[in-house]
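The chain below stands alone, shown as structure tokens; this is the form predicted on its own.
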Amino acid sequence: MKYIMLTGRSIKQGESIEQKLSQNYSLITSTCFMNLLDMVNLELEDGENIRAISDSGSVVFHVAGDEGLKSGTVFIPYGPYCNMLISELTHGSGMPDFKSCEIEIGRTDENVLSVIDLLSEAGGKEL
């Protein structure tokens, strides 16, 4: 099933922006925020991982329902994680698409990397 991915701060976000390598960065970045009902449709709980993929990337997040999100719309914090799945792509406004990104979600067995990692993976340099 599609989604519309929503980009933007949060509280948890912003308190540990400044240690971006930290744990605590990256769980609070590596969480997809979705209304319960479409958890409910997907077969999923608080705490499981999921595989979110758009035209432009993939990766594994950690799944956490919240009611006050809207059906067939999730929320990830920014972070390196979301972006991996935004394209660079502007449409000429010079702002990439961090409110209306489509991707799809299914359940997986595999770990979410580390911000290391992921950034490795992609092709980052070793620090």
Second form
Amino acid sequence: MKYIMLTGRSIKQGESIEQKLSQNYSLITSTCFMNLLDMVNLELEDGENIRAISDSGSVVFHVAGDEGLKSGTVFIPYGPYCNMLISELTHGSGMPDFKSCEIEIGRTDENVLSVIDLLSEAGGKEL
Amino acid sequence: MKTTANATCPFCGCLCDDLSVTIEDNRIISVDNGCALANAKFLDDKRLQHPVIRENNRLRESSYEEAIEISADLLKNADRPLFFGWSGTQVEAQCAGVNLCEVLGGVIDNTSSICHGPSILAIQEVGHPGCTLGQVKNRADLVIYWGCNPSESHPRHLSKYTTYASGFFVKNAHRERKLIVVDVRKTESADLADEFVQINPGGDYAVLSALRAIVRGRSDFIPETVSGVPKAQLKRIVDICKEAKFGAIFFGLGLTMSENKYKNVRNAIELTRELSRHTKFTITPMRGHWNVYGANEAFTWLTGYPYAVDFARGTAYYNPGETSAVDILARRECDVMFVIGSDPGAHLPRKCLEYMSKIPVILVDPHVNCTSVFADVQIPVAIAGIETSGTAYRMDGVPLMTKKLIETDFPTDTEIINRIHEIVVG
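Right, the form predicted on its own is done; let's see the coordinates for the form predicted in complex with the partner chain.
Below, the chain from earlier opens the complete complex, with every other chain and molecule after it.
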């Protein structure tokens, strides 16, 4: 099943925005919120990990239930984790598809990467 | 210990200018009236203390002189430098940045291109029936939040200007002012609404079109559900809108970042126009990153265009989708990137980051952030809006002079840009 990934501001993400290499920011921006029934169908519980795959990349997230989401949609706070899945194509508008990216989701035992390790996969250098 | 009243918050586009900031020994120790985002911004005390330069793939400390000279050399020797960011700094620095880019024949883009750039494209097509937030507070008896979640992105918007803000003609806002929220997600803001409209992802354009048809009296054309919204609810929404004396629509990135992008915004503006045939309606983008509106203003005064401005031809050229930062990076076109007042390392797609890792990146920012991981030079500066005074624009286009609250030895954004400029022009 394909899911539509919505990315957006959350207040916790906004609070941690000046400390982007911290564990706190990593935890907040690597959390994928899902519809509760979708979680049941994937046999997922809060705090377990998933691997999300799009045409542009693949990233491990923590998962958390959100009653406000329709089935087939997930919400991930803005940050480097969700952006690893977003295509660079803008359809001539300058704006990527930050709120209409199709992803596939599967349960995984892999760990969520730190922000630095995640960025190093995209060519990020040592600090 | 001293308290500065009426300080302006440098976080989101609300630019709340009623904060009380208490300072002891030149450190901010408390903030009153601020939201959670403001408190985090004002009370943060971790920052980069010295400029750093990458050598042998490791960052080492340097002097300001050395970091500025290396930055100037990189820019001077570049064929196509890209200047990106600008929303986290003041108009004075934005103007200095445009001047530097023009001298170098570079391309300059602000973060609009990945937030409300599509809104600007729509406004350029059909105009902007907007108003100030003061008008909304004093007059609006109906507020619609479409594709935005102000409870989390602009936490004081509801208490300063809408749901909880009583005004001159709206004496008891919470009772007299209706709230409609339209979103694909049932957010905290949706929980506060008198009417919540949950649409399917990508369904905004169709729902806006259906509402326009119903306003025009052609509900016979509308199917029983439109993008997940029952026709009965759409008709109810139109009735509420027509009964309002003054309706204010606020829209967020739910329109600009989803399918159809600027066409969604154009449709929302056209709905505003349709409703204004019956009553008074206005529409306002929820500008997110502090002074991003100011960046659009400063760019427009100086170049004629609000963002994505290319000086490579010797004159300003504007074509979002071609001259915008994401597209230039995706085409692997720029050969140096200068970043200020934003963090593209956290907010651009992967392919853009992969290219940033291949070219020299100069970062002007007080904090170590995701772009630091790609930077070859980082120059720490005074925190704009807290340690520097200057002009910033609120989301409704009102310019405010921000106060310098504490003293600092760190140079300002403007000083760094001007020092680079002096070296570049010899």
